[in-house]
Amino acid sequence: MSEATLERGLKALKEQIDTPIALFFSSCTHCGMCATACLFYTETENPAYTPINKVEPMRRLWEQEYTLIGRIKKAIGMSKPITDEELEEWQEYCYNACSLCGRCTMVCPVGNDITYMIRKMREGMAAAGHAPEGLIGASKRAVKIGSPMGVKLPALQAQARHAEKDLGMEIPFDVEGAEYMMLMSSMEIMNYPEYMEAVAKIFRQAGKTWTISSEAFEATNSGIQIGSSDIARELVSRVVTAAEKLKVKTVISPECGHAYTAIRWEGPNLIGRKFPFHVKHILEVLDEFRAEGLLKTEGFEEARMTFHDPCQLVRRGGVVEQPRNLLNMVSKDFVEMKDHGIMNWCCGAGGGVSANEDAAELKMQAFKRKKSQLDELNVDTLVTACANCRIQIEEGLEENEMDIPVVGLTEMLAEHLVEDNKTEG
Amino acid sequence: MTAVDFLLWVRGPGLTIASIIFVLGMTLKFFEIFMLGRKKNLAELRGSGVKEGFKTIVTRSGHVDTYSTRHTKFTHIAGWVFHIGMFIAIFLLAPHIEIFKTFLGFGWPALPTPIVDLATVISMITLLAILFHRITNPVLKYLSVGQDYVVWALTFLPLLTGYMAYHHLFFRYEWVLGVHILSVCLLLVFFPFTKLTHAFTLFISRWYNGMMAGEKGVQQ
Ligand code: SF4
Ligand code: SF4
């Protein structure tokens, strides 16, 4: 993130403008409907948090650079140039008050993919030096240490040894020719060590070969969140290099929403070529096991439960049915939230919000939307499939004095596995 | 200049010039948009997205979000009502169809004039309500810029002057009709350079929105 300047920022932003962006700006009628789709607006009623407003400087740049009228206006000094002060103000709007959740994109009547626009807007913001400190720090750590939270290989290895002792099996590192390569997110390594054990148990039962690369195990991608394609590319390249070296067929994105978007959808576009392997979210893999009859469970959860759809999985990722299929294997009292699936409300902490200290208060305010959804349901347990959502929801529930345990779907499934065959290690 | 001279001018050269500016302006607009291009998506796709794109052109006329539906009822209903009313007023009034016929070489059946008249009145009332909403609703007030009001006026004037001409209100008929046609000329001239372009681009925007979601297997 060296020598970030306004000039670099504008140049980066200009490069982001493509046909869809021009169409979207040409189509927006300022109808204001996107506001009610955005939890940062609904919970604060701050008009500046209206989704389309979050890209206003980009709109002006588009007009000034890519339309005849805009150019004429610029030439005769009738247009307002974009300034550092303005971008500084917009930092709050397009980072603190946006989790890139994608709801606005589904609601805009003229069809603007506003999330796509904000993602691009951040490229200009980061290059201009107007990204939040928290995200700059996370990105630096990700590039230097390999993890946004500073988690190093020994921490992962220690966790693996722990799992090995518990399970009586080896956690496979750097196994060439394994079918699957498992990625982890720092949040899981630090906060949810059960995840690794759960995956190991499930793969043992399914009889599939898998491995973790000691060179690239981190799935989260701060480059995507801050809006720096250079950083994002570097982080994706590490995973690609490791997967190619180990000749795996499939790379598994962990229970982390934006990690999935980063490697599954943005990854190949960042490195400029198709991957020679598949990328799947852990839930997709588990659902395939289920369909093949490789996932055998016993017993059902007693609790009345609901599922929180991570935005990057459903709306931005197309993984909708899989968690439901899996949940129904182990739950008889599963209820849906009112706007579930592709219209589910964000937890409030995605898209880099959780790593951004400036947004600490706002993300708790945004959580109120999830609270309202939960208040309507009266459930005992909330299941989700994203470590980031999970932390935010746990924090939000605690702050609102709501006593609802939050569990990861993979772990819950692992607890119900029929322990019969112990073929794989 | 007499009223008749004025009418003859706007109806003849005036309208022709405005139409030419409209067509050239829209051509330029599309050129400006499509010359930017879009990078090919290299991710392993779940589908081409083409079908979802076309589907979204239709489905986006309604809402998928229960919360937004509840909170944007006015915008939604008013939007529909005024667009339909305006469509009727522009395309289904007999004298208008005559004009289209001279330009296009073919016509279509008209609606009875009293119905078009009613649609015009409803459109105007709705547009006034929309304007009131824009200046009172906090989000709209915040978002709105000068152009939003200019565009509102450009849309409202042809309806108002058309209504006045039809009912022979206030001024000499030739003057009012002339002003009516002039207001249409203004609409045509400003159209390609303001957000009025949404009338065309929104379909392509919706298509891209649905297509990009469809590539990921997201059904709208
Ligand atoms: S909903 Fe769409 S058209 Fe309406 S203000 Fe938002 S971006 Fe513009
Ligand atoms: S992506 Fe989500 S958080 Fe961001 S502006 Fe849109 S609705 Fe709001």
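Positions refer to the first chain, counted from 1. Since we're looking at a predicted model, the values are computed, not measured. If you superpose the two forms and keep the largest set of C-alpha atoms that fall within 1.5 Å, you have the rigid core. Compared with the form predicted alone:
- With the core held fixed between the two forms, residue 48 has its Cα displaced by under 2 Å.
- For residue 26, a C-alpha deviation below 2 angstroms is recorded between the two forms after rigid-core alignment.
- After superposition on the rigid core, the Cα of residue 400 moves by less than 2 Å between the two forms.
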Given for the second form:
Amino acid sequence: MSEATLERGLKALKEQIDTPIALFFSSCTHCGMCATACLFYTETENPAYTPINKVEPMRRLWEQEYTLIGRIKKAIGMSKPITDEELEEWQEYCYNACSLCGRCTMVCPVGNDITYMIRKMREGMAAAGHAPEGLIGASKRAVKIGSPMGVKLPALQAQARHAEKDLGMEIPFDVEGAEYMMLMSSMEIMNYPEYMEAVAKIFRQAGKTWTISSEAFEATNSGIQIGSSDIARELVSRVVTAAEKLKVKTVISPECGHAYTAIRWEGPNLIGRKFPFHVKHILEVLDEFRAEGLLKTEGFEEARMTFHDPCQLVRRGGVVEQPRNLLNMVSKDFVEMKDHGIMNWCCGAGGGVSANEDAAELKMQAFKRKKSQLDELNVDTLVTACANCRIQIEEGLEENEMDIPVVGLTEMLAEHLVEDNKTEG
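Can I get the form predicted alone as well, since the one above is the form predicted in complex with the partner chain?
The text that comes after this line covers the one chain and nothing more.
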């Protein structure tokens, strides 16, 4: 690594030290409470995985550059300079051992947004060339191809044709003036093709018009995960351009947590203006249909069920009651996990961890927290609303020899729709 690259990384890291970051560092009491809220710490007991430690190089840079005591310590050699070797070591802490779940932020006694701090740390790390290879590859594919997993439009169109054959109805592409534009994540396209069919069935029953853009169908935003505002901005801009071109009223984020964070909460700030359309998660839309009497179901699941709250959707996104409203439509034996809602434990694979090969072993170790939650409940089925969570949970359950089916909430609702004679509108 050249000195110029290191300087570029340190410059990028220094640029991330805004007013909130400075206030957070100033007010941190070093109480350690964030450690008890982090599943990477609780399941390994490695003090290096304490959330606030994940931003230590940035904290020291802030102290050295912006505080009197820091300048003095640096001048007399009591505060060592940040080196390339140190940043390389910290890749493990701020990428492998952090899913950006936000649980640490919830317990901070002085209200520091530690997740925000780690996001800022990643900006400097990415600029310095210390992002994981898996995330670098995913980001390059997202920019070049439009999908972090390399999914191209023909693959989506092929899936749509299969859905059309199964349902006897059209999957609409590029329909100008539709009420809703549906985004898809690569994981849904490749791993859960039944999701598209479920959406089509629900919208047909609700009598709502919807479409998929052939120019911007991917919801996953690798820029948010790797820590590159430029990439995140580019990916959001593609969606905004497509939605404006089709003149839709609402853009729907699919069952993917970080996709929702990127387009709903980060999007307007990234492009520097308000959207001329609404952004809602699919569960928000479905709950609106329920409230309006447009979502009609019949029958109930016999299995004992629980719901895994995706961190970015529930804790960071505020979609808490909607999934429970929807679950109660089709389940009579629904039980909550001990820690649920905004304090639920992460699955261990968010924040780009799932795309990071170096974190494969660690994410399975972190999954033991979810295993312990499930062990307490003795449930037959686990329901969730994030494809990334679903893949991680399925892998974790298999690894721990736990026979619990994992289903998406949208798909489960579609299976209980009242059959009617409506034709495609």
